[in-house]
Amino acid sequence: MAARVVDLAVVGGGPVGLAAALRAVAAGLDAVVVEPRARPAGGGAATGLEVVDKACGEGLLPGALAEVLALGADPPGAPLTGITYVQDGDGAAAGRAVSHDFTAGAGRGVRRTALHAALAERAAAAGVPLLAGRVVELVQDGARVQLDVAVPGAAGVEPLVARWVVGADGLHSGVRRAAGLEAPARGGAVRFGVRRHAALVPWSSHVEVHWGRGVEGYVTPVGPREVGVAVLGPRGTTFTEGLEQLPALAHRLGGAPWTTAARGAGPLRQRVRAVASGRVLLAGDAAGYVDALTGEGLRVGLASARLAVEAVTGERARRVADAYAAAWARETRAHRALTAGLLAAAELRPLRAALVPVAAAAPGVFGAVVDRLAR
């Protein structure tokens, strides 16, 4: 079988992969999205994307919302106007809270399925080609990258040759492993997240973060009568067990019916040797992940999709990987530093218990941090 040849292969048809593909097509690149969940029609041609729900943050902070709107997508949701931290549990500081409204304007709470559907519809309208399949091998020779794609219902594999590859295949990226960019895990807390949705009129237009003794609870309004509730904690923490450690949040929920089952993700911390190697660039969670503490995953992911396409379209000989790595480092530096620092503090019980009281005592500092992350 003759290999299909394209300028850019985007591996992963989630929000970040679709964002990269939309920007590539708009820039005049011959691009294709490789996604196992693309729906094949007769003959193996993909006709659309299956919208998949995953346990991820659903708050589009102002910067992330701007990235989505710039792609021509406008998913339904609920306004997000700021961040509130609440000390939950039974400690001496229980009930303390600190809030800040975004100065950059409102963001939006959006169900992951709604965001994915909006971007998938935009990709279909823009004529973004899809290839239903899973990448089973990746080899690059300095001038191109060859991908072997296992296509559902087909014997053998379908070869795909690309000048560039963007790996946007998530937390447990196969492209990252195949390109030799995965780094071994280090010590430290191993954390997981579990998320559900409740049929409840949001009581706030803020993302509300409840700090318990060993877990955090995140509440995001995602519609006029629905909120997303996520619990982050150590390995083995169930949603029910996590909520039991957050009595103020449990009281707020008031026994509202759950509209979705619990979905988990993790381990959250993922390390990489580099975000690019040769002609392979990593975007979104595939490019490494610290933690969900700051709720910036979507903003960073969408920005990395934009930066990857900018690096490819502005290529100068073999400097694309270096240009992308430098741009990615600049774009994510504050996020990575703040998330790592907050996570380190959260791992030490005395510091964890002091986080909300200290933030409440210095609201200007808290507000500056929130606004930096929201950009």
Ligand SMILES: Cc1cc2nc3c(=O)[nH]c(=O)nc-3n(C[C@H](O)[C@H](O)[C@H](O)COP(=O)(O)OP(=O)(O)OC[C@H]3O[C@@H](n4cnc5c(N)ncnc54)[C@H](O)[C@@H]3O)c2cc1C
Second form
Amino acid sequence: MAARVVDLAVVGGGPVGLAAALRAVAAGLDAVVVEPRARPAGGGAATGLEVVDKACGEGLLPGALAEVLALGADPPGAPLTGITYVQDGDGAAAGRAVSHDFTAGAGRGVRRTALHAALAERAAAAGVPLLAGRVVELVQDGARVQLDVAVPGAAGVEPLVARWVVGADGLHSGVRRAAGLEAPARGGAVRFGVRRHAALVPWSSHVEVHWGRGVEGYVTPVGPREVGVAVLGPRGTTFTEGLEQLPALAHRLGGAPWTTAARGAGPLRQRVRAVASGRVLLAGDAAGYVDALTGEGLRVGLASARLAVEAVTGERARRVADAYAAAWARETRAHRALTAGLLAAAELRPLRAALVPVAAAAPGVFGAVVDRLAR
Ligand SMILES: Cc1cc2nc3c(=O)[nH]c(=O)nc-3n(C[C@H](O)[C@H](O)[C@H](O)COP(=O)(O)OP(=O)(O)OC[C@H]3O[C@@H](n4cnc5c(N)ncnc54)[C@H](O)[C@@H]3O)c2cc1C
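Let me have the form predicted in complex with this ligand next, following on from the form predicted on its own.
The complete assembly is shown below, putting the previous chain first.
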């Protein structure tokens, strides 16, 4: 079978892949999104994307919301005006809290399905081509990348050739592995996240992070009568066990009915050797992940989609991978450092117990950190 040839193949049709494809098409590139959850229309082409739910805290911080709006999508949700940390559990500081309102304007709590649907709609309106299938092999040389795509219902694989590839295939990225960009895990806690939704009127327009003895719970208003609750903790922590360690949060939820089943993801920490190699650029969670604790995945991921397409369209003397890696490092440095620092403190029991009281004693510092993360 003759291979289809495109300028840019985006692997993965999650929020970051769709953002990359929208930017690529707007820049005049011949792009295609390869996604197993696309609805096949025959011959691998697809008529649209199946909107899927995913474990996510669903807080679009102000910078993430700006990226989404810039793509022409405007998903419904609930305004987010700041972040509150609450010391939960039974320690001496239980009940202490510290809050900060974003100075960069509001973000938005948006159900994952609403975000995905809004971006999928924009992609359809912009004529972004979709290929229903899963990338199972990737080989590159100096001039092009050859992808093998397993298409549902077809015998064998369909070849696809691209001048550039953006790997936006999520936390457990196969593109990252195939391009030799994966780095082995190196110490640190192995953490997972699990989330549910409860039917109740949000009691705050802040993302509220509850610190328990060994887990964190964070609450995001996502609609006029719905909040999302994500629990982050060590491997094996179930949603129910996590909530048992957060009595103040459980009290706040007050037995409201759950509207979704528990859905988890992890291990959260994923390391990379580099975010680009030759003609393959990683974006979103595929480019490595520290933790969901600071609720920044979408801002960083959507920014990385923009930077990847800028690097490809600004192509100069084969320096695309270097240009992208440098831009990615600049864009994500503060987020990675703050998340890793907070995690390191959270792993040490005495520091963990002191986090909220210390932040409450230095509200200016807390506010500066929140504003840095939000923009
Ligand atoms: C518990 C939890 C809470 C979080 N809370 C927040 C928050 O409050 N705010 C925030 O901004 N971020 C949060 N995040 C992070 C956020 O969810 C992610 O950063 C974001 O969803 C990443 O999007 P993505 O498009 O990179 O990956 P994904 O959404 O995972 O999309 C990857 C896509 O690639 C496709 N794919 C996979 N393999 C292949 C293949 N071989 N070929 C083709 N396609 C493939 C998949 O089907 C999928 O559609 C949270 C994460 C977790 C786990």
